[in-house]
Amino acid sequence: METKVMASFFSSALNEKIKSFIGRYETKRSSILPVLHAVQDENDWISQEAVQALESEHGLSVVDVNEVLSFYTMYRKNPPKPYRLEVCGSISCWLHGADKTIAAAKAHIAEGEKNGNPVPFECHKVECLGVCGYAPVALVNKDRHLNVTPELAIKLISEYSKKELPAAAKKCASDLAARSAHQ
């Protein structure tokens, strides 16, 4: 009797990473944080289909994974824009004008949307990024930027908007287009 091999939801490289994370811990449940980071790094977000695949392909409980997803804000549960400006809002950054930086960035993004020039950015306040001596600190995706004034935030948005989209963002857009075509 011939057994049918089902295609994996994840790439072979990601499957290997997931297996390696699961193998490092005493229990599968303990591997959820790094596994979710790996899934998000490849797909730019974590869909419920990915959560289901983690259970069916790797034995990670949907309930356990969803508990982690609902607790930690660093995991994206909806498709994001290609670039995310995340500005630290902790005390040091706040005292050095993080709120003004966030407001300026959001206004710049909204202005682009209003004028029919969509900006591939979203802006969020996040908790401590651990570089308090260079406040305010921000990330553009995973790139760290120091002493981010409102003017620098707008400059970063403009510069990153001209770059080629990150691989994960392209994959995310492609996956979403494929889903729309099948619905």
Given for the second form:
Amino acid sequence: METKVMASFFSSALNEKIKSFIGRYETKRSSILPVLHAVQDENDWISQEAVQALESEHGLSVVDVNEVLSFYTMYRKNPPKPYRLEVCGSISCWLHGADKTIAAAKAHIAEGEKNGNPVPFECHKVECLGVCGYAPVALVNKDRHLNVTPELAIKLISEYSKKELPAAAKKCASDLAARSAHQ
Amino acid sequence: MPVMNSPYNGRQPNEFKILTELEGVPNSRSLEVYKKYGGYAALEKVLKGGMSPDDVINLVKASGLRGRGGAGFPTGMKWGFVPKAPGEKYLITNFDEGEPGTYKDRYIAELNAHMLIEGKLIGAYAIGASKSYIYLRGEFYDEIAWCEKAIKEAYDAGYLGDNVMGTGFKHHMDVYIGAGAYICGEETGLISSLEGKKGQPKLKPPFPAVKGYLNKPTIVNNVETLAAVPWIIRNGPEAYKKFGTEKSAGTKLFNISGPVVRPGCYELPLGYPLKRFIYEDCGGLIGGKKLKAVIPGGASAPVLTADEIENITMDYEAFASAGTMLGSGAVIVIPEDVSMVHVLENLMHFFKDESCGQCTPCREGTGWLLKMSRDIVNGDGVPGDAEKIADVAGKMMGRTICTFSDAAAGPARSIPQKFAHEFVEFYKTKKNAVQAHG
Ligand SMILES: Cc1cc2nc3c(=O)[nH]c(=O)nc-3n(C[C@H](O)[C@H](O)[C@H](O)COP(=O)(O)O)c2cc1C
Ligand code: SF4
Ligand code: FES
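Following the display of the form predicted alone, present the structure of the form predicted together with the partner chain.
Complete assembly follows, chain above in first position.
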């Protein structure tokens, strides 16, 4: 058990990334946003254990990190589903029926849940994604999709669901399993 | 109608191409193509042609270039505010592009991010900055990659580093990635964010030009503003002023959204007629629908009715005298069959979501505006509500740290005022609650 206490919370590749961000800007504090992006890219979300580890292992203050974590909407504070369909609901996308896209995607996800055939997806409405001419605009994790009609949303959900899960999603699931085994 | 410095009638499509010259050129994002089209010649002219920093500032002043991020502040004048005393100074590009309707800065990066990098290098030389950042919104994954690649190419080619083009000028550049907060587009919020803090705006003065990033003199400029600089240096201020109007010089990227036949990002001279833009360049409304209203400069700009756009031109002055603004050049088209009460509710949802919450009139006001407009949409409105909305909005103006609160108040005042009859329809019946738009 001794080694487990000593082990880093982060993978060695992630530790290297964190260190490089810490040395990259004029102040250490500026590294908080990029560091949190890197943690989220690997773990799929940012747990309070991760925040504690950023302080104990890298000297980033818990208070400063939590200030950033709570202010910015892209950081996930809870474990997510493997795929996030984020549909822009701001004015230009709304004019092109974004509400219908969101409703259809949510209904499709709920239906899978009900039939015992769940899809690895969650759907959220977000604000303007900055590609307003090709509305409705949506992201599936980091992939941008344009003109996302209700039909296309459902097609995207099916297509991604057939793929191998992203590495971060697998890591998130195994971290959670390890945690509940531990409790 | 303002006098156009150069008539657009009978124009050839290529005549207006300052920022969009590489449109349709294969492999447009590469350094090689950029150089073939004159890329980095402006930087060479500045660094090796004996131009002093003040020469650059004066040339940009003479061109009439105004900030394309929304406020339209003269760029050369802003650069001139940076103290001349030695010491660290910073130039930050605002690539946060979060104003609903706006997708122009990303288009520049999609064509070629070197335009921005070269413009930044010239701006940095003018203000004496040896470090600059491109602050990009976190959701712009492709755009981030394009900028990172271009920065790397610029380092490899000797345009960035300790000894730029062997001239002894030192400049380093990096990207910085936001994490989902519209308010980080406001320049002092952006600086807070770059410092690794909440992106909350700060009271001005002091202005960033004097006290910005890490309390050092800092210029924040929009992507489109900086990307225009190399062309201006290469071709001279007079060539730039040939486009546009007397007070709105040059070209501007207009990004149109809503149900038009040919959406996209169009480069046009300032002073171009809005109606002609919508109907000729963009092909009019899908299905030949009638136009009800236009939001001419992004979600923060007060709305114009179809009648009001009849003779209006797209420049700073014409929009200001119509009580609205050019903003980011985001033209949002609203067709006849969409209810303005629903439009108001959608816009108020955005502002409520994105208020950073540190000023009471803004935090509470945006909450009230959303609740009141939502009540009307749900059929719970009573006569007098539209006036109440306009009244609450009036109290949010001119009393907060940044102009976000004023921006939220813009549509909340203009929509109930210009479309009062639509609100009356909603008071009459609850049936609207179940009637989806479009
Ligand atoms: C709420 C708010 C949001 C803004 N968002 C942006 C933005 O996304 N991009 C931008 O360039 N300017 C934005 N601005 C304007 C900036 O504060 C600033 O004026 C601009 O970046 C200056 O650059 P320019 O002089 O080149 O226009 C915003 C302003 C406010 C008040
Ligand atoms: S006006 Fe609104 S967005 Fe601006 S600082 Fe105040 S609370 Fe924040
Ligand atoms: S309004 Fe949807 S991407 Fe801008």
